[in-house]
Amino acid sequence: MNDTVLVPHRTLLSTVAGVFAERGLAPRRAEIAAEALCHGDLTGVSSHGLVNLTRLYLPLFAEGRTDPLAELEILNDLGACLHVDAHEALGLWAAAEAVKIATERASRFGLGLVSLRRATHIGCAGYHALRAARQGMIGLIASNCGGQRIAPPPGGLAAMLGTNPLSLACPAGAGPPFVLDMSTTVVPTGRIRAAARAGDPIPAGWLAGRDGEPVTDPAALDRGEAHLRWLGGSPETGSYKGFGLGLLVEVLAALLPGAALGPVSDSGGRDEDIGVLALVIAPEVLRPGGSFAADSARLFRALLDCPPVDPAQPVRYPGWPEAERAARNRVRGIPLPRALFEELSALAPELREVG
């Protein structure tokens, strides 16, 4: 039996949209949520893809922690800036809708900012930022993890913040958009748990024990025996930078909209009341005449032209490898581990026709 199954992208989208629709999402919302979730597997970021459907998203419906009928409520509209309550709408859709609103405002004012509270997990932050870049704009997404507590401050014993992802996407001329999509910890929890499911050890430096010693058993995270390290690793190698970026996200995405703050939340560490900052900048409105597009093309072309150490490994910028994988997977199908394929087929038996 093959270890993976190739599933056409469109088949996955329609299957997952159907699963969401069965939980009460309107058809168009279900389509957007499916596209956001499948983006992880399409681009090779499988830790944020379909593996989370039964582990993260469907439990939200089953436990009543998301409202499929919720509408975004604009609490304050200042033109370019809006304060919005998601009312526990599914974050995969709510974040996309926030970017849509921000993009519309940016086309009028040069920038659009949506400060969103009471959302649920948004999936790949890069998917949402990329929606703006595809409109010729710059998209910035920051999302805290609600009341979730994953990593302690450097030198601290108690976990107080989540992985707090941050993403920026920008058009890059003839090449695919630049897309930075990163957690502010060394890796996101999804990669740790993927290794745990596979029974694989993880590199020293991803997790640390109570005394700071390296932990290579990924299951130690969910046993409460280890915590994620911040970008930079130790204080001596720059962990305060990762911690600072995590706090930056907490300020912009949670403190600003009034979402749950990890260090003071009473949610018991659950990822509830997630906050999102969606900022979209329209360069051609801010500086009309086409000079931004020309400058952007020159910037990213110069990076691609950098002489490589290994000629077989040319220099690429973030977003390029993911775009290559997406193009390849759209043609040949998205590779899913057999176990995940069987899991999805149990939800949607029609999927077995491609297996």
Contents of the next structure:
Number of protein chains: 2
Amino acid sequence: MNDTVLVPHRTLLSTVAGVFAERGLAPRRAEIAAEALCHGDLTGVSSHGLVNLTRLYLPLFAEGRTDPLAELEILNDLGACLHVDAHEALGLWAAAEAVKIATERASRFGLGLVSLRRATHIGCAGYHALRAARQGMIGLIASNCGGQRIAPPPGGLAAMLGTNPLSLACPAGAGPPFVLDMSTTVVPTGRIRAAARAGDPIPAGWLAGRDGEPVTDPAALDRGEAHLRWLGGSPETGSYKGFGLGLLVEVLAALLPGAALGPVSDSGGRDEDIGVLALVIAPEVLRPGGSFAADSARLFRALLDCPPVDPAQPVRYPGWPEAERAARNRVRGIPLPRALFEELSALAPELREVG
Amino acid sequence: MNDTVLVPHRTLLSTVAGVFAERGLAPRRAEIAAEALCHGDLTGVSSHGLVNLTRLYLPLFAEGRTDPLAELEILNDLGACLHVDAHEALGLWAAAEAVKIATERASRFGLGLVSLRRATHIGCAGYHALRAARQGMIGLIASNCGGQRIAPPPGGLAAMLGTNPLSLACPAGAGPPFVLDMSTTVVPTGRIRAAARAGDPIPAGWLAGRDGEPVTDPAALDRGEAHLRWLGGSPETGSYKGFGLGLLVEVLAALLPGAALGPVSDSGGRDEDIGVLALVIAPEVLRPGGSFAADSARLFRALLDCPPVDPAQPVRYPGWPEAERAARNRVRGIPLPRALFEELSALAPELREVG
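May I ask for the structure of the form predicted in complex with another copy of the chain now, the form predicted alone having been displayed?
Full complex below, order starting with the chain above.
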């Protein structure tokens, strides 16, 4: 695999933290942003990892669309429930900070909800939800895509909503936490663009043309000739549910705090003024005595023990494969495509010593 | 249509309330349960309506599996967040009561969460979420199916989870509220059984056989020869997301309060000890000043104004078609299949005067 470079996790974290620190982030903030961004490559979800550093995050700094020094401003504090303005702080950090506040409130009130407006892109929603699960809590993260319009409603011609990710993480006993981290479209745009960069066709069912016919050329998305389909695929198999889930995220993440809304944005469809919901529930506060942890361990153990269709493919729950890949990558290093490694090395020349 | 009988909504409500009152429910409780049950037929979601009265709800009374007099017991009250035991009260009423408590708490704390265990079947989750939206709030309802096991995990042979419904309702300006009300499987079991009763085949994509092949005979479900597919259909088009959403509901609705869990239930797979989450958020408390209502009206107006693929089929959001059918049925009467009308008339002979 001479087109892949293995980079130690620690090296990658410090390199990326250095890049963010150069853009003006304070050291601790840069570390968290780096951890959030590297989470994608660590867990094998490379569409949401370092590939976005030069394509998505650094342009935010270059164009003055993120403020490295912005502090979260609490607009309304109701105890368990807070309305917060992120003032364009880097979303990779701001979402982690929102979870921190929500976790602290959950430990006091049983649950904590932070409703964030004016955020920027948060990276993997699952990274942020997982931060709550690591405290023994349930974390739910939803984010819209600001004013970005990517997918049309079923039966509609104009794109109206983004891929609107939704994530939930929960402790799962001895196994790694359950982490659902999903776009409400069939796949996120990152999966399509990765295929376009690699020159690979995509399966029928991911993109559709104007008349709904399947499109397997990933480059058709950015040429404006095809749009992402909603989870569920066609009306008969539930695309109204996928669209409804996209709208659920738009309501909880963006309508609630007053962030930009895809359908009515006047930002020309850019991913600005993103809305984020961070909801954390503390089960041991709600029903004390340790029974939640025991029930949780039994639930996820039973799923793992489900007899498999293929004996070579044991049943897993979401979060397991990602944790398995992360454990492997922590030992052997994180595999980066050579082109991505070169991109990062141009930003941080000390990285060349690794490759 | 001589195989359909039109029954005035008021008549149907009082008839069904009478049936519940005969089983021992207090008058107000019987009225709410009747309204929840008739909501399915009123909105055209007949799989979750009166067809379930003799098949699902009355057997609960006959077998002593619901207690008509049970009161909700608050096990832990943290202000915004409550742990509640439903003591097998009828779920049609208990879920409405949980929403009432959550709504009252939301008006004080910005949000209210009621985590309910030992409930019975709640009917249409959307009915309960809508009760919050009618107060200008956002209502989120999730329910597991108790110990019932209906669908296997992707790659698994044994059914582990129920159809685990999820619903969100939100005010939408001048239009009817947005109401997403979905099973996390492609369709709920009620849709399959309705097709089986009617002798109709079902589309490929709803049921799968043991090897994953499509099954279009709806009777195969109750013969144990096929299982429901998760939203997303196949692994390539997102069935892991549908399964993950089913698990999200199992965690929020049942693991949190300590209700029965599909994968580890010892009730022989029955729908007992159902768990319910009722989460209500009060946007006007979180960000006062009326801007939420204005933003909400703009968001849903923009969706309705999306140019349609077919000019005869305007774009709608979930909750609109149901509200349109309800408005029509309130005027002309609710259409009941003759066989269902006869079933109800056997329980409440005064209904014969209508037909």
